[in-house]
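As structure tokens, one chain now follows by itself in the form predicted on its own.
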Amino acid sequence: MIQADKQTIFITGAASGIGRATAQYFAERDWNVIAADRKPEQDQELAALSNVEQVALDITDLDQIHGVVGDVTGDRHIDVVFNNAGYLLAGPMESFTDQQVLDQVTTNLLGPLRVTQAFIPHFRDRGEGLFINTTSLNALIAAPFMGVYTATKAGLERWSFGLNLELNPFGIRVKTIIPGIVKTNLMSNATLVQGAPYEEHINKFLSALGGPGLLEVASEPEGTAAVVFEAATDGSDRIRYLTDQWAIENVSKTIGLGEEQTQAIGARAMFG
């Protein structure tokens, strides 16, 4: 039951990996949570938390997120909307088609816009609110085989900057969340599409993503998830949060040694 004298979040993706982490963070710390998923059904263990309210958002769906943006704040207020849901699409550029280029733009991209869209009026009547976006380490630091959703994330992660500045006369704040390496369904639940002129290569880079040395600094999604809720409420006017290790010292090697180079160090690690 959602309770009016307390704090709410809305989640997107919270069935699963960062977002069903953070619902049950923030629950358990006497937040109401609204969490959202196209499939909040199947998630029987959030539902039995008593200030946990599940909806079913389809983030491709611009009528649905009206629809339930609109019942959301119809009748309570929203302090927080952490724009969480997304999904990878990997492989050869010359081999996706159209669709899945399609799919994973309104995904990653116009669903989190779109959300944000329908959220902003509420927060501006109100006169304050925050919104938290997931980005990806791939948003600063490119890799192959992952075009489109670097350019997803990158794009989210710039636009979250500028809206920013645009919403702050009216108290609303925009925040980033950048993961680096975190024990999510990321890959298992991706889109992978071979290429035979590319197989070699693949299998190489799918090889690092899934060897030791990753598999050793992966993180829990509980510690991502208190990072999301160090953002919501630290109160300050930081944009960007680093979520663990991994991430501050990869992003630090980036602005260290730049781009170019840092990226050619990758190639070698991966490739030979």
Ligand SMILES: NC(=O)c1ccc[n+]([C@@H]2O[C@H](COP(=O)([O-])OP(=O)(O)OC[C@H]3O[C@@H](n4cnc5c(N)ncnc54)[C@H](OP(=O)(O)O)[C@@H]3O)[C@@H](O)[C@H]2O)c1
Given for the second form:
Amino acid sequence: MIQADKQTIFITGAASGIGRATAQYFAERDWNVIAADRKPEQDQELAALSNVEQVALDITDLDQIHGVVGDVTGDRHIDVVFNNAGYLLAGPMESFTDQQVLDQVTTNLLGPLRVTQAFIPHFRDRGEGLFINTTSLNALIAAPFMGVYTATKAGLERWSFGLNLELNPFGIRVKTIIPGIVKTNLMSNATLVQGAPYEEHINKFLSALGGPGLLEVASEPEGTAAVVFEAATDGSDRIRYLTDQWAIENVSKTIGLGEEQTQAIGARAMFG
Ligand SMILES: NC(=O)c1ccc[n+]([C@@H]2O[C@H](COP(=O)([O-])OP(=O)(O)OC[C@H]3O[C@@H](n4cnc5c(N)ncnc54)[C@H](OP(=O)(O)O)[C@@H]3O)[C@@H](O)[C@H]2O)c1
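What would you give as the form predicted together with this ligand, now that the form predicted on its own is on the page?
Now the full complex is given, and it begins with the chain already shown.
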């Protein structure tokens, strides 16, 4: 049951990983949580929490976005929208089908844009509100075989900062959180595409991504949730939050460097 005297966060992709952990984290800290995901009925544990309301939302469905946002803003207020839902498309650029590219852009980039657009009037009427958008370390440090994913996350990152300037006069802020590597279902939910000429390279890439090296440095989603909570509650004008040690270490190595040296750091981080 959503209580009027408490702060409320709306979370997309609350079914697993970072979104799920964030829903739990805010609920435990006495926030109202509206947890949006494609199949909310499957998460009985979340449903059992008294301050969590689950709603069905596929962020690629524009009509559903408008219906859900209309419903949740109709009789209550939302303080924070956490645009988190997304997935990874990985493989050689020349092997992707046009539909795979379209699906990636529609989910990872258009989805958050459309959800945000639908909430802006609510925040503007209230004279306050915060959008937190999940981008990725890939938006800052390039990696091979993730170009379309990177394009969506880099686009989301730069769009967020422009929108922040546009909405600040109305008391609305836009922030991004940048995970490096987090133990979630990202890899098992990923669309992985092979391509014969790239086989050796892509296998090396996939074993690096799912292998012991990166798993050792991967952080728990609860750590990311804590950073989302900090972004939601610190009251600061800060706009970008790196969420884990791996992201912080790699970004700190690139400070003051050009793109060529930054690429080399990205390659070393992935492949040793
Ligand atoms: N894990 C990492 O290392 C990492 C690093 C950088 C950035 N990120 C970003 O973090 C965000 C969360 O991912 P995660 O790591 O927590 O992975 P995850 O465990 O796979 O969670 C992704 C969530 O997004 C949902 N989702 C996917 N497509 C959707 C759609 N069309 N409509 C609504 N929900 C949708 C999934 O729902 P279903 O269960 O229905 O598929 C799932 O709940 C993503 O944006 C990802 O790109 C993660």
